[in-house]
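Shown next as structure tokens: one chain only, the form predicted on its own.
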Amino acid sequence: MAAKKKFVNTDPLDIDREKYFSEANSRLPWWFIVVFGYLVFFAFQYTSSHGGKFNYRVYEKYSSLAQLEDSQPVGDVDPLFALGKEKYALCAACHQPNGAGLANLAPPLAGSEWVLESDPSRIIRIVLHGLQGPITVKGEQWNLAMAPLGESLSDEEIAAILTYIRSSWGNEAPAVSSDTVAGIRSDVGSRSMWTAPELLDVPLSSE
């Protein structure tokens, strides 16, 4: 009498879900997580270069990079402010294109009391002679060094820094005249730079 075959199930379908579903099977493919991980970056990258609160280009004042760039000044652009705008580049790299200032290396210039006051003595002497030490910038304190730059820039250059900075970013405050610049350069001389308190002391004309 001849065996009997033992029947053997080949149905895909018909399987062990206990032993498929053990704690062995049940993680993640490895594929998975990295698509998973990368959909995320992808994803916060987006998120930080479309939304206004997530891009580090966008100062608190407004929400978006387009509200920013409305906010620029247009038509008929003067002489001394399209100089400061091409000389800024000198700061930009410390304070950022946009005036946002960088964490742990230059202070904002949009926003910025020092910037803001209706008398530039202040600001000025920063350019010329540079800044060391402690400083409280919109309620920040700050303790870095700035570096001199009256050697390398005309008093035209530094007024027109100096404007374009006071006019952009949201900044509303008076255009600073190259004899301004000059009579503080005169009056002042050479000198090493400068602090916080002895900047403090400086009289201002609005005061």
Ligand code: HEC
Given for the second form:
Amino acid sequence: MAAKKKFVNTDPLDIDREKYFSEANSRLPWWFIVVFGYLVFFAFQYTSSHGGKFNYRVYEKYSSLAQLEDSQPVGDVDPLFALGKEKYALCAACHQPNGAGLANLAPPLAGSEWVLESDPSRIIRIVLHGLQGPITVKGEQWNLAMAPLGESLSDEEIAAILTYIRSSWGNEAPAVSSDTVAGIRSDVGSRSMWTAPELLDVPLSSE
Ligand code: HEC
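Next, report the structure of the form predicted together with this ligand; the form predicted on its own has already been given.
Every component of the complex follows; first up is the chain already shown.
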């Protein structure tokens, strides 16, 4: 059994180790603090901008809650509604994005008795063939003209738009099917713009 070696201080400088290490540990160089601080700041910024501002619902690939929600499947929302919302841009030019209409341009769709009629036969005709002359909407008289849009929109698109306007801005009326639109399109054929009295003569199926 070898004899235990005795520890000998061979340090040529023979420094006071205790003093040396405690001072070295307690003093961080100034540049290290600056660089480290910048890194923390940068990491925070990066995580914030890429992680939806620390929202726990936002996950990788999405950088904000709005972006994430936009790309989610519409779930139990009728796909017609989603299509209608998109295609409504065409009508929004006149009837406004919030459906409130605009003086001398177009009457409101929000709260309109025409839109809310549970049988959509009349509004389908308005979109297909257009409308002109005096019409009363929500107690107000309008006397303008809306061009026919039947040529530029498919049955499905018309059904979708009408479904959308019938369940937006507080409106609550049943969805419209493309079959109903197709039926009216082929029954009526091509014709001139409707007037309100003519539309009121169109028989409605009672609920
Ligand atoms: C170029 C402007 C314009 C566009 C685009 C337009 N409309 Fe109209 N719309 C009018 C005007 C003007 C009237 C009223 C016509 C009148 O005074 O006889 C009207 C009337 C209506 C009415 C009946 C009155 C009411 O307010 O409820 C409905 C329903 C309607 N539009 C739906 C639509 C839908 C749906 C679209 C899109 C597919 C659309 N409109 C696109 C101008 C427009």
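Positions refer to the first chain, counted from 1. Note that the structure is a prediction, hence the values are computed from the model and not measured. Superpose the two forms; the largest set of C-alphas matching within 1.5 Å is the rigid core.
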Can a Cα shift of no less than 2 Å be assigned to Pro174 between these two forms, given superposition on the rigid core? no
